[in-house]
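First comes one chain, alone, set out as structure tokens in the form predicted on its own.
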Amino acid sequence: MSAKGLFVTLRQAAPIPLDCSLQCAPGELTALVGPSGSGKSTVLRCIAGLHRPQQGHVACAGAAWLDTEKDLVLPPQQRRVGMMFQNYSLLPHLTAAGNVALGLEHLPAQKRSEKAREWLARVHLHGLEQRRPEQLSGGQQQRVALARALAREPQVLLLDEPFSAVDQVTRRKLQQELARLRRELEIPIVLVTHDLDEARILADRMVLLHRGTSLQSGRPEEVMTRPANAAIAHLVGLNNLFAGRIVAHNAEGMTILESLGLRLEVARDHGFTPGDKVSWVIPPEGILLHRRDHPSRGETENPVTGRVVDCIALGPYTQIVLRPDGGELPLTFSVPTHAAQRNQIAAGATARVTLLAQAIHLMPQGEPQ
């Protein structure tokens, strides 16, 4: 990583316990996600420089703001942060402009004015330079709260769950005009979420924190389809958690493992041996359902047939949990609407599925679901 990248190693005991690391390259989006009181909003409060750690390292564009051993602390007016809140904290009584002004101390008070139409025009708020917050909606006032963040020429942008505000609509577009401005910005950009989806679609890398400890961190696939443990499986919603043992390798290179009464092929060892006992997981989109109607050669692949238990339509999906023959513990994972409804998919009937070998993730034995 470029050494102008953003380095963050955070330890403390109390009042918020903390061991966390991060790193996060200029241009990259880095997502902390977790179940609330995990520490996330705390971590940003200390990147910015409004909670000191009792031990850490913040270092950003080559320079240190933080460094506990050598009992370096830079205030928060002395480091490049742009900060976006979740009640985006504009000021009621300053116009949209005055408000992106507020980030524009650094320039000549006669440039300001200028500047901060240009900030507003950039995050496409152009002709509502003289509205005061209360005559904007809230995804206007959330672009002004990035145009204010944005002015003030940040080293590193802070997002403090930016989106949850606004309704589902306004949030993709808010997304998507996030997605745009980053390609624009070389600079490193963190984003507290809870919305694990959220993440997936917007972060390059993502950082699990459960009681102030990151847990894992990687690519946002890598996290949610291939945890490094049950415990994270947990974390990230996965419902398709299992015990199992290892049985043996074959000749093609396929792990086989003994589970829910069936014999599977894994398409990675992870180092297990013969005789491992191991939790495993999968998560819903590597389970396909089989077509009633034309049968396919992939069909043959780790073929599960089971009764359905439950379906339930969700709009354009349905969530189907299917429990297998022999088998006490349900899969579920969901289908178009569409191909449930062709298949004639309903409580109590009987179904196939093909459990994908480069699917199923096999991690040290846990806690099964």
Given for the second form:
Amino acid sequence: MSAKGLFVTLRQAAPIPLDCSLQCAPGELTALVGPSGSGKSTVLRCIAGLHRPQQGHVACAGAAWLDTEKDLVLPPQQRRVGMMFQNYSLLPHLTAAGNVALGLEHLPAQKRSEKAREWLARVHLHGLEQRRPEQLSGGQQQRVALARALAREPQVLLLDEPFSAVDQVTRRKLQQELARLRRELEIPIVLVTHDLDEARILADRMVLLHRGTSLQSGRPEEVMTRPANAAIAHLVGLNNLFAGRIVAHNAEGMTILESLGLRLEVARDHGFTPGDKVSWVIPPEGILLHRRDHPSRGETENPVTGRVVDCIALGPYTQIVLRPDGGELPLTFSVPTHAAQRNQIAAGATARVTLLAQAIHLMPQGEPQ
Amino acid sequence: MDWPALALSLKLAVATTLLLLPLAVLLARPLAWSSFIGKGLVEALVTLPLVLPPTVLGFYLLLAMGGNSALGHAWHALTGRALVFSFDGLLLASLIFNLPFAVQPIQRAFDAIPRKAREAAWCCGLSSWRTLWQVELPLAWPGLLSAIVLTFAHTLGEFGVVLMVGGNIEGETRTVAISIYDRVQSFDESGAATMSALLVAISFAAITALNLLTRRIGSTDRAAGHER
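Right, the form predicted on its own is done, so what does the form predicted together with its partner chain look like?
Below is the whole assembly, all chains and molecules, this chain first.
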């Protein structure tokens, strides 16, 4: 990572406990993800200079913005941040163009209105310059807020739950626009969201925050399928979380895991040795349903037979809960609804699945649920 | 009709309003947004002129501004004039007894400005000073308007404090309210009636204008679907 990016470390005990670090390279989008009240917005406020943590260091584009050890705290005005607030915080007494012009204070007065029009056109709001925020739809307000944030030509773009106040259709559209826009932006972007899917769609890197502590960071795919421990597995919604024991490494380069009364093969990219007690997870997409009529290849890979205890159709996908024979804890996974119907999956039916060896992820032993 | 008294009253009202408005903004902002030790005390002091009898307030002001007081001395050394029984003293007293009428509406208006509106301005690079002019004052405008009209109308009508601090010196401290009292004392009922009617008319016009203006601001906000 170049020194041009954003570097943040924060620590405080009160009012909200924080122990967080994150980095974001220019052109990269880092999602700060966590449940409500996990301190995501506070981290963003610390970067913007709206909150002063007890201890911390914030540097951006090679300059220090906050260094509590040196008693250096730049005010927001000197930080060149583009901040998009949750609910946008547009100023009700100003027009769309007036709001954007607020971010153009660095230009001479006569150039501001022309530049504001340009920015509004860039976010597809041409012709709405003279509207007040109340005369704009939620999606349009969001665009004005984005234009205002970018108008300052910031060194970092901070987005606080930018899509939470719009309907789902608008949200998808705005997300696509952000994905497109960010290719043109050569600055770090930090997105705060509680939506794991949103982070997965948009982010290059994801930082998982819980009670003010950054638990894990990495590619979203990695954090969400390879959590560092059982607590993180819970936070990213991995419900297939179990306890087990490493039995052996076999000659084919696989590890044998004993769990749920089964012996499972696990791909060997972990540091555990036989005898270790572990927790393990498997994401729903790592569980494949065998076809009833014509058993397919791969069915020798960790085959598990069990009884369907629950079967819920959720539109195009059906969620199946399977209790393995001889096992206590159920496996949850999804299949396309037509596949569930074709295989006559219903509560009480017997079904066979494969647990993909590559998808099983081992972690140090924690409390399984 | 005592025109010099009316002119003096108007001069006092305009001067009070112009001087008090920035002071009230300065005072109301921290009262609305900050918590500090002694905030309750400051709020109580600001409200006090609202409930004290004007004679009590006038009595203490008289003591505080008298020739033997530190303030009276300092003022005399600075300007060569006395504070009591002068326009200067009257103006100072007027600033004090109008405090609640100016501070309270402005404080309520600042209170209603969302914190994030100011933060958005700061994040756009606006200094605190520009944020005040471009964001806070426009949003607090109805409160400022209330403060202006209430201060103006209240100054025109104040009697007790004026009499205690200013006395009844023509062209210096004799306001319309004092003049009306004078006329009644000297059985000039028609003079008193004319001036009283004029005072009622001015005050009524001021309050009506305030209501209309505030309603217009409110209705443009509502038309725009904005709830303040």
